[in-house]
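Next up: a single chain in structure tokens, the form predicted alone.
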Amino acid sequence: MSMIASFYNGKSILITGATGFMGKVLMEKLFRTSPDLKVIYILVRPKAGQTTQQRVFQILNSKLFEKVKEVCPNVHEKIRAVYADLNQNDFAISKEDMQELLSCTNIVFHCAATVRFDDHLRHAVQLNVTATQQLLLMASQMPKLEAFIHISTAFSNCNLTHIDEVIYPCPVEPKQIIDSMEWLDDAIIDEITPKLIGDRPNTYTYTKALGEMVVQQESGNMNIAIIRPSIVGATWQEPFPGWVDNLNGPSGLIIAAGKGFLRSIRATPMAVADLIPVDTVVNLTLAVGWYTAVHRPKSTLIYHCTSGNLNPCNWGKMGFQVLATFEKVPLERAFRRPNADFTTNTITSQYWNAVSHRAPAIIYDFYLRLTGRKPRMTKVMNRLLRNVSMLEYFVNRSWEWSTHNTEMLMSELSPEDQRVFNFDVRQLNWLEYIENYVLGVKKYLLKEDMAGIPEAKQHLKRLRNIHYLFNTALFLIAWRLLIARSQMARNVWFFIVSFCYKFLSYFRASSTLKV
């Protein structure tokens, strides 16, 4: 028998971002191979017109639950959805229930947070920074506390190449932060931003930095630990692979290629790709969560889950195996109009331009105009251009991220667990683990019929030749006004002309002789 999934037995837990990428795996894994947990409290807030508790049910009934549901059928009864709003004081949970967390609450996952790069300091202060101090806060008083556990990043320090399990000082202290942020208006913030987030590349990574100061400086006597997982992808085993419902890191690029929206990004291709399965962070996290509560460590432990040290896989790899499951399994037509798609899927580590990208759709959304239909292909290209741009910064650059700790861990956990809560990524297939990534986007993101598979090729093939028709008529063009142009360029053209001539004559008469 699993101690881990023994000791979150009985156990009433409570889960902030539980309705994003990483709670959802969370969740469904404490139910699968914890069923007789007490309760799941998660923090919830009406969303586009749904309820908590709808939220709560469409999340349940996702393929994701499926197996959750034989092991544990009462499962709905058994998440507890907790009104509240993390932009505001107290999270504006009503009394009765802030008294029924802070009484009953026995382990605490941090995991909400917003993870926009080029979101407004003054809001990702709120929700990386200030709601974490927040919670801490509403822990330190809950008497049958036994464990804290907070998700950050391991790009929190990506200024710096070689990153310990430590937490780094910024050079503003966060309390100063949070109280500049009630005063000054955005003009100012907007002003000051650059200056404070340094040679870190958006406010993200610098609030989630500030965030661990907090957690450092508010801990008291709790029982702390801090996760710091690098680029967070679809599901490699658990429950099932390839399980993917945003479109953050890598799902994003796999959509925008797949569809013939890119073309090519700007990479280094030796460059390490640092990317994590979702089901491997959640196994280290559960796994943390009792390592802290059983064994009290007396410092806050920082546990680094990354792959790049212990298992690499660069950009430049990546996109080839990414590539060729496209041959096998392209995505369909990015819309349902046969003259919809524009371009080529191509995944290149060369330098790219913004022009070449933005010109198909400007012609496409003219044509559409003349159509009388709405233009669109513009707006979308410039989104996908600009959420590109903020990821250059990662697909460019290496890290080295220590890992005594987690190592330390894997080492505490008996056969079983090290079975059940699998978080060795060296065991990782990189070219298995992709192609399963990319079915995974196909089936669970966009929706797609697996039986469409042979059509999508067939239009994938079109795409094709349709692009190297284009680009030997381009080539052709250019070349003709350059001959008008420069005597040079004529003889160059002659000589070539010649010269193929004269090799095809001479392949005809050995032909001949040889006959």
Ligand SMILES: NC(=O)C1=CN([C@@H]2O[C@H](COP(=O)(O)OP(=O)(O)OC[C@H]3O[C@@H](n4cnc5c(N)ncnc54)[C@H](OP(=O)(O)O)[C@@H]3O)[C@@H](O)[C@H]2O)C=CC1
Contents of the next structure:
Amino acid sequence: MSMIASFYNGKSILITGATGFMGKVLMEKLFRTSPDLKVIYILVRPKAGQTTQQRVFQILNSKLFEKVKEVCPNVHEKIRAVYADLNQNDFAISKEDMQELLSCTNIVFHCAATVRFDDHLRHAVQLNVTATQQLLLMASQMPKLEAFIHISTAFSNCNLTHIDEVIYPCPVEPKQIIDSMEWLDDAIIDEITPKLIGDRPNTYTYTKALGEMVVQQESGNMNIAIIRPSIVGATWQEPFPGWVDNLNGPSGLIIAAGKGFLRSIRATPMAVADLIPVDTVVNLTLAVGWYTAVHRPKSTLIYHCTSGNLNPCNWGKMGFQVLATFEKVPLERAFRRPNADFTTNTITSQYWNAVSHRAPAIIYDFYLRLTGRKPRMTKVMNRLLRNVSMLEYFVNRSWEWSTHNTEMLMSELSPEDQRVFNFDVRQLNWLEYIENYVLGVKKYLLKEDMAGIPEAKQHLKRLRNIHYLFNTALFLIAWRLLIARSQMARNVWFFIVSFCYKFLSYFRASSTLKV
Ligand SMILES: CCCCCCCCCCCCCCCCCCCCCCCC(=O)SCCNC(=O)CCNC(=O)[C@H](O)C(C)(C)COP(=O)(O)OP(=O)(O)OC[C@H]1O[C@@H](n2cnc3c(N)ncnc32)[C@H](O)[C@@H]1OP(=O)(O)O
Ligand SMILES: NC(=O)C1=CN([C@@H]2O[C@H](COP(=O)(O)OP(=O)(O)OC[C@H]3O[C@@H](n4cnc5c(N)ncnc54)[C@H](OP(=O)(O)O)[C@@H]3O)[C@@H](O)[C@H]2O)C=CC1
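Starting from the form predicted alone, produce the coordinates for the form predicted together with this ligand.
What follows is the whole complex; the chain from before opens it.
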């Protein structure tokens, strides 16, 4: 019997961010491996016209939870959706709910965050720093609390190249930042944001670093641990390979590439692509929850959940495998044939953006106008290129994360726990994982039917013919313009034509002689 699984049985667990990518996989695994847990409280806000209950209902009835229903048929009764908005004071939780949470919770998993790179500093601080502080305050009033697990990111210190499992302080104290956000207006915040984030690329990584400082400062005598995953990707094994449901990280780029919108990127092919499957992160998180509660380490331990130092893969290999999978399993209704040119040079990248991205969009919009439709491709392309430029920082650098605590924890697990809560990324076969990732993007994210593959392949053949036709026409027009203007070009042209004529005459004569 798994020690970790039995540890969670009978427990009341509080999860923030349970409606997010990682939160859903965390809940799924908990219910599947510890079906006798007491209750999972999740802090949920209404969203997109759905009440909190409707959101939970939708999650529990999704494909991800199919296996859970077999092992835990009463899963609906074991999940308690608590109305909460982490942007509000006391999270806008009702008094009764708060009372129940404070008196019953044994373990807290804090996953909620804003992961947008371009979020306004005020909002990013509110969610990634202030809400973390408030949640810690709540946790400190929980008499039955055994462990508080905070999910951070391996990129919270991406301004460094070698990162240890320690907290690196930011120059300005989080408390000062929180206070200043209350009285500074947006214009001033915009002005000071670049100075505050310093050599970090965005408000996300900066506020996640501040969040870690808050955890350290407010830990009191609670058992706390911090997990730092790198770029979280689709599931590797559980509950089935390739599950993914949002566009963050590489998923959005995989779609953009598969649909032929994005055909080149400023990326370093040899740079380490530090991807980590979401089920690996969840397994480590549950193991850390158990270890922190049972072994009560004296200080707050930080666990890097990364792949680069144990089983490195690079962006070049990843891009190649993504394309190879699209050869076999193309996406439907592609705009152009998929391609992946990686360039490290800014000028070359701008050239490809003009030729490979903007020009086809303009031509397509022209065609839409001609056929009486509203042009839209240029707008889509500009937005895509803006979003891609935000990711470029991460695909042109390599980082080294030490993983002593993660490896120590692995060695502490029984063979059964190492199997059930496997986070040993050395066993990951990248080519297989990427292929499943691409298939998962097609099936679970785009909801495309596998029966449509022959039609998708046919469509790509048509696109290839259009491409050849277009290039031939372009060449002929360019050549015609050139020979109209240059004597030299005319001489070359007559030389080629007479050479071809002589060659053909000789060929015909020699074949006649043979007969
Ligand atoms: C040559 C081609 C190369 C490709 C080859 C194949 C690819 C494989 C090789 C890959 C090479 C490159 C891979 C790059 C990987 C990048 C790594 C990223 C590094 C992460 C490091 C940090 C890790 C973390 O800790 S954080 C988690 C990651 N966070 C993110 O990824 C956030 C990034 N996203 C954003 O910041 C924003 O979403 C942004 C700026 C990209 C988009 O903002 P924008 O304002 O343009 O859009 P929205 O208005 O927000 O949305 C428009 C529309 O889309 C819907 N939507 C947005 N996000 C999501 C989502 N995550 N899931 C689902 N839907 C989403 C949104 O609802 C809107 O829909 P509407 O219907 O219009 O409302
Ligand atoms: N994805 C990645 O590549 C990585 C993620 N991480 C970290 O992992 C954690 C989980 O990330 P991930 O699952 O990918 O992120 P998602 O964006 O998928 O999920 C974020 C979660 O936070 C919730 N949330 C956001 N704002 C509020 C609010 N005001 N009130 C209540 N809930 C709110 C969201 O709820 P709602 O559904 O209502 O919006 C959602 O459940 C984060 O801490 C992130 O920093 C770390 C490294 C990489």
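Note that the structure is a prediction, hence the values are computed from the model and not measured. What we label the rigid core is the largest C-alpha set whose atoms superpose within 1.5 Å from one form to the other. Numbering follows the first chain given and starts at 1.
Colleague: If we fit on the core, is the Cα of Lys38 displaced 2 Å or more between these two forms?
Modeller: For Lys38, whose C-alpha is compared between these two forms after core superposition, the shift is less than 2 Å.
Colleague: Spell out whether the Cα of Lys63 moves at least 2 Å between these two forms when the two forms are superposed on their rigid core.
Modeller: Lys63: C-alpha displaced by less than 2 Å between these two forms.
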